[in-house]
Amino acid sequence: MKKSKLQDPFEQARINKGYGEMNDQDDPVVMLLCHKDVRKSAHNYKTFISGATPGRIVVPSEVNIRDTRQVPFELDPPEHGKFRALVEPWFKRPLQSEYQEQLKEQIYTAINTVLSTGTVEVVNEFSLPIQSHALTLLLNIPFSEAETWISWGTHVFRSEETALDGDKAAILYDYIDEQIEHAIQHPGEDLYSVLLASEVDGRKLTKEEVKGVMVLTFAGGRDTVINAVTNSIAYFAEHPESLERLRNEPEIIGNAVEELMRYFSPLTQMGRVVTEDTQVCEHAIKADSRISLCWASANRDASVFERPNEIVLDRKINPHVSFGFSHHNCLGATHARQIMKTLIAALAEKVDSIEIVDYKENVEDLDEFQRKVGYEKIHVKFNSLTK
């Protein structure tokens, strides 16, 4: 079996009953596995809410390590819409040509570096720096600030010792508090300053609301982007013909990005809290219990996707849910897509082949399911394209 392949551990449960079950810190979760059920429930914000106790809709739950509500992620309409409308124009900035040129310079520099250094550990030496450096563009702050974030590792709430590390989370919260205070004293054109100067319902945002947006921005797009970049590198290592095709058909790079995101599903699932006794997949769910929208399972649903377990680079119809669905679709999706498009274009232009030297998989334990989500480490050698 190819090293880059991601199996679908949900297939039989999805076909046989449509759901799975897992215990998460004694707060059980019913996992919705079918594409139609995931999308329908994501749209039904009255029965399946996001505005529960901060941290509870995340799987694994973060209620024990944070009490800051991530904004607008952990809000429901109409409050969600007000904050979404406020921040969405900022998060669409990756569509601007100047932003794209700066991102291109960052990513091409990263690839030129690994082409000259021999073997590289992709997760920490390539994907993490790309994600962190790109985040300086999204926040509109100095490039050098990325070195602090790189030092945190691949996840802001998890460490090698524990899946939920309160001490590590405190580092992020303290850092954001300091940056907010700095922006109050020295306002500029960065995201902190823009948020502090913004209004909702005729009032300025509180420091806690600003913090909520910033925690979401740091946490939401970190390991997901790292997984997407790393898995794509592994895929191209084992499918040089795909890299060659994208070199010859750059017009399908956009389709390829969507397909890689569908297949790899960098975020397995996201939860909701049930407001009333209800049923999903003929399974009774009690009020104040949790469901999860299993994006990774929905993205392999054969009733929606032809050849779901294959990467079809030019897939035309691709209603994947890797960036969520409905009003809570990922705020950072434009930024993530631009990173992936730029990366693939750069790889096609500069890299002839990639060799996997060694690797260790990152496998999530979801009780009845074990899902490979990416790699803890993977060493590769990039070989330059000679023209």
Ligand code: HEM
The other form holds:
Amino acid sequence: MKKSKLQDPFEQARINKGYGEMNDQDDPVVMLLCHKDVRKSAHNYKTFISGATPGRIVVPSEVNIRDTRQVPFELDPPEHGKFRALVEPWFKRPLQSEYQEQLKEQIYTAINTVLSTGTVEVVNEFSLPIQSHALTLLLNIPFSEAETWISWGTHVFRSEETALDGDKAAILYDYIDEQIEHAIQHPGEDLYSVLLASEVDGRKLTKEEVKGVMVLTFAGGRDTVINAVTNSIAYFAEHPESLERLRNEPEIIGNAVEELMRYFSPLTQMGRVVTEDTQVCEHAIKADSRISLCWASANRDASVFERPNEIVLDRKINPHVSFGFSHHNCLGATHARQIMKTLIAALAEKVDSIEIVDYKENVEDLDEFQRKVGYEKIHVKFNSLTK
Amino acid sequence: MAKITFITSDNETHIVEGDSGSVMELAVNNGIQGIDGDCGGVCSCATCHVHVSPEDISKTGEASEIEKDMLELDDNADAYSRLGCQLAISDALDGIVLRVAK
Ligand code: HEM
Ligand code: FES
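In place of the form predicted on its own, output the structure of the form predicted in complex with this ligand.
Every chain and every other molecule in the complex is listed next, the one we just looked at coming first.
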């Protein structure tokens, strides 16, 4: 029972000193590991800023592969708030029943397909299609557009050979440029058109700002959702009793989603640039250096979570930070949660058991730490509940 | 049955009734503006923040440690702040007035 396990590589460092150190392309990062420090620093946008050189708050840094500022992600208050307010209602659309019905249909179709197939490679043949199809709903564009995104493979910025792949980024950027031009010529009801028609400070958004929002929507919601879905399949494969429980107690699905998100922490960390000499965990940090908010470590902090390394499906108090905290908390969380809820309900209804055939783990190399975030590949066989 | 008054940030007053679940759930089910309940009530999102009327604090009680840690990092929080998802509805809450923080 450990193929689906995600270890906590940060425990010792978190207990002993509270931070970790990672060298990343000669721009080192002090990783904050304790729940309290992570939340406090996420809240303190004056000392720990997001509005640095585009790409610098991402770990590994993307400064060498892009110039476009991601919006609202790489802005600080009060600028941040203006853009955030603009897009927030759009990102709440997953709460509408029509959206939920369509998502449900997509996910049931995906499950029916794998139930009637032999062995399935989950990352590419299940999670990526689910993520891509669901994104057509979020952007409000035709379902068929997902084929293009599926053809890009699992990593928009990463490839098997190198952690940061400029060519892959170019594919996404060129694609988004084209789509923006298309929306200018043929305005519709899609997110591109809505952004192009929006205003901040009494002026229209620039093309570059629209691009900044769209790039973020594609990049931020891809690997994260894919890992959340894939890890869930691995977990249920090894815990059929959990699937059974969710079948009998559907009212705990909401809690289960939050708990799986805590345990998986699909986004390991996010950086900030320090504006003044300061200290965290009695460790001096210099102005213009980088820290990171390590969500994955905070989520296993034993001073906040009882039995932190166990999945307690109906955990009642669960102040996890998988979707971040404070100003920049995840805009896509409503969408991601809806995908997870629908997926779990559908699995509970249709699937009896899942067998893992073979797998290759996806392990992030964080210098001092090695963290499993999911799988490069995982072959499984889904068995139907109703024969 | 508890009758609960919500005053939203645009100063609208809504009186709703409930007999089970949490204040957050009651607000979401009644479409009270400013209470989203994103995390479903597990104390992770703070989108259920309310200010309890000073005279009703004896009915609701004070925030728990975990709740306080969360509210401490909310710029709108004060001594009367609570997370709606941590307030279980019972007859004891009948008549309270809550001001929605967002
Ligand atoms: C399970 C899936 C996901 C996880 C774990 C996740 C995690 C996160 C985290 C931790 C942050 C905070 C970053 C920071 O503080 O700097 C964030 C921000 C963000 N996420 Fe997600 N995310 C997920 C899915 C999505 C999806 C599906 C989208 C959109 C399609 C999305 C769009 C965004 C955006 C736009 C922001 C920036 C918000 C801001 O700066 O105000 N995310 N996400
Ligand atoms: S609903 Fe998320 S903290 Fe109350």
